[in-house]
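A single chain, nothing else alongside it, follows as structure tokens in the form predicted alone.
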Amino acid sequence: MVNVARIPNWINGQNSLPESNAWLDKFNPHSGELLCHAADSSAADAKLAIVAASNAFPGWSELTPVKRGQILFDIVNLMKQRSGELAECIAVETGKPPQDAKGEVGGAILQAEYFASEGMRLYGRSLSSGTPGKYSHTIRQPRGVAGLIVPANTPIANIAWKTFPALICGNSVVMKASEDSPRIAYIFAQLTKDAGLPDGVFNVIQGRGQPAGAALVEDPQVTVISFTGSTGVGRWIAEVGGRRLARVSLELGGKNPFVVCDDADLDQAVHWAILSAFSNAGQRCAAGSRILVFKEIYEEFRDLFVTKAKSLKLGVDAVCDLGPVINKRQQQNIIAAIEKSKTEGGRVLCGGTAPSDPKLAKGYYVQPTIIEGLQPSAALSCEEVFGPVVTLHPVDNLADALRLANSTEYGLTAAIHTRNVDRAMWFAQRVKAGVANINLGTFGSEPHMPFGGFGASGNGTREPGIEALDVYSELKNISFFTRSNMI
């Protein structure tokens, strides 16, 4: 019998056995074989973390914010030279081939640069008085213990994204990994350690979102909580947290529209669709799943479309271009919900179903899938999906295609392709989006832009960028003054 690892929660800088002793089963989504087992903490495990994060705030936010940074730079390097183990945890993990691992821990590098550089930039400002010997200021503070829930999808840039802004404003975390990702959380808490991050001030429980996640949200020693992932969750977080005034930064779903004009480059404009909708398996919040075509030009566009999709490569290997979906049951909804649309009217041009490779049969694997035909009330047309499913839908003119962009409950981002710049900037700064990309696709945030949506896609915060420094600090004011007549 071959020993499965077991992964355990990373407590007060140490590994933490689950309470009750009770462990959940990870399977590798290329091959659906059993990977390792994590532990499947409860609300009890969750609370040794918050003690554990609680008592290493003072310590840690005493430090300077210069300080802080130092030590974040540290973790920094050790991403870097361990940058081939993350990918690798990754590719396992989440089956992503390895191009997409390594290009994620990339990313996740810079975003920590990012942050730990804010050390020597966390700013305040001067302010100016009516009253004559008054001078004021304003400073930033940390808020004490964050509560971090993480998915999957990009687990290494999620755990970056919301790590390194917490900790350099000088709060202390527990994270709440994916279920699906329950290794690479380990190893990012091993390495903290190995940089010298001190004890406690990051701490990882693994398991599920109810009860281990749903602990910190309830938690009154955790005074923010950053949570990315469905909408339907991020409300009962927004309702319980909101409920004790905790603050809370919600980054949720997307149903994101992709706009091609009558004057776009259709070979570009093909190129970003299908990055767009497809790449990680289309397991993208800002996933283009919805491309909106001018009649003029939808049928050039649709076939050429069609074309590229159906060459793309399933796998893991180098050459391939999206692997799984990260579990059984994620596979199973989205062929359901591609089914559903048949009964609504939709034709699918192509995929709809697992790939019929017999090297792939035992991955949670779904083809690249087309669909058209749908109106826009169509659940499809509506609702997130999280897998490589996109629908395509005729507009008159760019009022239409603005119209029916808006038409859902989301609003997190939006890309246009045209040549006419006034177009552009017309239907950029109307789309209701938090992200409005031009002439690209619907993804690409950089660690110094704010990232984030309208309506059900957030709650208005906006993370990375500086504005993420708003989510983890308080402003305070400092007012003091001179007696100015003994001068």
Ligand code: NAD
The other form holds:
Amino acid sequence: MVNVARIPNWINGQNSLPESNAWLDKFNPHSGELLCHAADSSAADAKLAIVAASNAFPGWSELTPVKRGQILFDIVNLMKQRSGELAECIAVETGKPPQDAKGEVGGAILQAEYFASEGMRLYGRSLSSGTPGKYSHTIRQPRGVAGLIVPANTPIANIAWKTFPALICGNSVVMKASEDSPRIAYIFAQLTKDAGLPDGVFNVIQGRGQPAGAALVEDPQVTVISFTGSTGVGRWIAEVGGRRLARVSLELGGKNPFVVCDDADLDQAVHWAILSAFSNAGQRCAAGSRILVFKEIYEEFRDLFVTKAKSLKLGVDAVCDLGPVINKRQQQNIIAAIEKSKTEGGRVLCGGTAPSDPKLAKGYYVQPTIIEGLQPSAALSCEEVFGPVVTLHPVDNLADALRLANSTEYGLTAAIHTRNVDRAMWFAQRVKAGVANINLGTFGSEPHMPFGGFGASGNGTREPGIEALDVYSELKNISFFTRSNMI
Ligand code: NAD
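Can you give me the structure for the form predicted together with this ligand, which would complement the form predicted alone we have just seen?
Okay, now the whole complex, with that chain kicking things off.
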């Protein structure tokens, strides 16, 4: 692993120290020990990166998409070669067990491969015309400097998710790394240089959302902003970016419903409910954090689900199911939300606190927590917690399940478990969600599938999938006229 106690910005292919020489502390979520310091960048630092990206843009955008794709494939190959180093870094920075970190790197590589190969498929359309002799076609053109802002929950996947479509379309990039996962962004930046990406095409700014991330949102040279993070920040970005007519793509929060019908395969339903609620310690925008169960099987499902949740192992070893949450503030927020739910009638069926195991005492752990008895309007029933906490709600029938599923402001993912195809399709058609899964978890998509949410989960864009190209490129319609009298 690259050993840098201080993680600087990466601008124009080299380290760049923050102008104020201010640094943020980054702690190991498992041990609570200081891991490193990351540049606490100012708006002026961000501007340096924007200028570098702007200067690199003409050269990068002039390359053919096929050539850009070849360079991106060189990055993919290095990611494969260094996948162990990448996974180790993620495991330490986020506290996720090693198999999860490895899986995430694999997902990021798939994402990268998919968009690198788009270099040979950056197709337009050929169009018919009402004018004799006139021919038209569309082409995709890059937008300029892309400001990419990411969270820490799946850091290398988040980086790949935005970087590769932005680059294949011919944009240059300033990435605002998460303050909770600074090193992986730095390692990735170095790797792009080693793979031959020209200096200035990919830059990284470390630091806090305000001022470092906000500087990207406010700068007129940043023509496309892609943000993954909380809905509150997303709203601000939509306002500020919208005022200057930047293209803004928002991937925001979720409070995703998981429905269990009375004809479901209960073992499968429990298996997927556990993964949906607790994988990555519940720090997933797509986490299944509300489980809606037909009343006929409510108690049977609940008892199986609680038994399984109690058997999950916390820690950072390969035998563990989930690690800590990302930082102490987040651990405290989650436990406070659980405490508040008790005052609203919530009954904690398991978990509810940090674990008592002394080996985990210094880490930011929260036990897998299941709560029942809350009204659908209670805070924990409708607000995102971003931790291993799930609420259980009995429902009378499918219409009742749909009503509850659609009762929050979010609309990211949803799942239903049933053996009845009529029920499954009725629900999937009507649920307010960008992703609807049948007999699966509330998981996102594969690299070639569009992902994004209805309502407060986004602003209507979809990344990844071919739809991501619409975020990162402009369409131009070119027409030409041939004179038939010249023949
Ligand atoms: P966050 O909104 O606090 O921060 C996300 C990123 O935005 C960080 O890099 C942060 O520094 C930056 N930021 C914060 N304020 C900013 C501002 N004013 N201007 C510019 N940048 C700013 O979110 P978080 O707590 O780090 O991440 C968890 C959230 O992300 C959850 O709501 C989760 O649902 C969401 N998320 C969504 C998806 C998705 O695809 N829909 C995926 C993962 C996470």
